[in-house]
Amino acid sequence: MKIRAALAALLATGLVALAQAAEPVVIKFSHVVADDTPKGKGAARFKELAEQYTQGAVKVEVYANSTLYKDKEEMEALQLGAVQMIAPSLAKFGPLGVKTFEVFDLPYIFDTAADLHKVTAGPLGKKMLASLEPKGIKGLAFWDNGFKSFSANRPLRAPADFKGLKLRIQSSKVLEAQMRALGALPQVMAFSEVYQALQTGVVDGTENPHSNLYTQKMHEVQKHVTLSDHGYLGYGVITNRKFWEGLDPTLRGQLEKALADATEFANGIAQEENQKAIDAVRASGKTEVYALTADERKALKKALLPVHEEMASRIGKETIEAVYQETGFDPSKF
């Protein structure tokens, strides 16, 4: 008996050695923003959870701000499995064929986060999600950054002070319809290249959260800054499938469970600090900061309201109205 405690002892010891010896499995998140954004603290946050919930096994490597790929880059990377995660805008997913996505940039969809998480939270986001997987592509989560604010170097509190003006936006024929129905000349322009962009006059001005304006200082080459929450800009933290479903399950376990805990906190935050951006910008004095009247609001929103029938036969009827009934939304009200 003494012996075979004694061999049970060894081989248990054995087994922890040959464990501790294993190389952790790696995991490259690349992302474009900074790292004091929501979508940088989410990661930061992800990385931390699934290595300690892991107990080392996993080892997360964050790349902030497109050092290892530009945004035109990562999702092609991503579906090679040169990178195992990223979170791109749901804009991306557009080029890959799958459209629904699209939804979340037609302008004023969302008046409030509450309405916008009735969507990603609920059925209607988890079949989007899972509409990835025929492309090589697991959908994890929707984690957001917030709702959007016009800038550029001149006033814009109503439709025609956008007109002729050029308007960066990421690559997104909604974004592009968005831009004509205000009379702006859309830019399509990778988002590390904005700010020389902004600074040299290249184009005009912009739409962006308020994190983003002020961690890639886009305020300090912006003369006016307009609060007008017409859009939402969200992401879709996403990883490749077969690496992913490769993984040892109680690993991928503890990684969901990592993840789903790191999504509550980027989402819990993503108000707060986008509160925190603005009030940075109005205290730097370099920018005028100015909030929409209810009619001036009512204005913009009569004018890009059309975006949403423009563009349905390109995202979705069916989608669109999906997310019209989640949200109580009703275009004919305007």
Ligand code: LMR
Contents of the next structure:
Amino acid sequence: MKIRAALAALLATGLVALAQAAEPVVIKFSHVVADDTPKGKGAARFKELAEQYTQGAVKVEVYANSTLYKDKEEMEALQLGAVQMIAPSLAKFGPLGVKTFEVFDLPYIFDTAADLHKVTAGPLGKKMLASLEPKGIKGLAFWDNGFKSFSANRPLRAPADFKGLKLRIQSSKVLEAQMRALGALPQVMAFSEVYQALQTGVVDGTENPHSNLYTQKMHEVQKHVTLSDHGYLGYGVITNRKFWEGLDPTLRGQLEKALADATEFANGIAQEENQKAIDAVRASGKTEVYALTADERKALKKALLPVHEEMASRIGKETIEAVYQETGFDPSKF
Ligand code: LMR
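Other form of same protein, the form predicted together with this ligand, not the form predicted alone:
Then the entire complex follows, led off by the chain already shown.
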């Protein structure tokens, strides 16, 4: 009898253990943009591949549009382990105290996406991701969005047009300096609040890649968009370090593969998604989309380049120079 009871107990424990083993590992992936954006689509692809490669041992829950957390809270939630993955814009690493990332916010530091990729795919990018570790963060990949345009309810063609405008920015000292260099008044605000702030006139304008502008319907409350390409907005895909290192190594390898494939996908569609978005903005007829002439572009660039020098002591001169070297950018040419 005793043996039978012991066997039953053993069986019960075994069944519980089995049931536990079968419970999928849940990855909550939180982000602030719409599903229909390069980041939103990248997250959806990662979910699909992660679940497929791990044969269901991992379940990815994607929360778009700030449904779980807004900008700053998202980073804290990741560090606390309340979510396992996020992909904040590179601007959002500065406020975390990792100032080298602010180099990505410098106006006109990248002429093309290919220049940016020289940095993100090279040793500098790797070093930057690794520098997040003391913050309890494991940097996994860089995802593209695109170059930013300015928008407002008045045409923005020359630096003088920006004077006195309240322009929303992400929380970034570099973006603050950028707006001030144009005589504008930078207003830090969470992404999820921008549409309403534009609609009610709390701010006059903003900057963002077209996919963000269009999917948040900002063009419905902004009469003018200038194709300024004055700065780059992309993402760092990151995870909670303790969570990641605690994963079974086989599972982690499968997730790394899923992320590598999702990264290739996301970076492959970003440019096209932004093109489609600006085409849709044009087609809406609600906003005038203006392409700067070569001279206007030069004037804007001239007004903004001093921000590099101004921010050098903050970001680190060696980081800025390392980027110049990687891309061949020569500020003395302007
Ligand atoms: C913003 O706050 O403007 C962007 O970082 C939003 C995003 O994640 O693309």
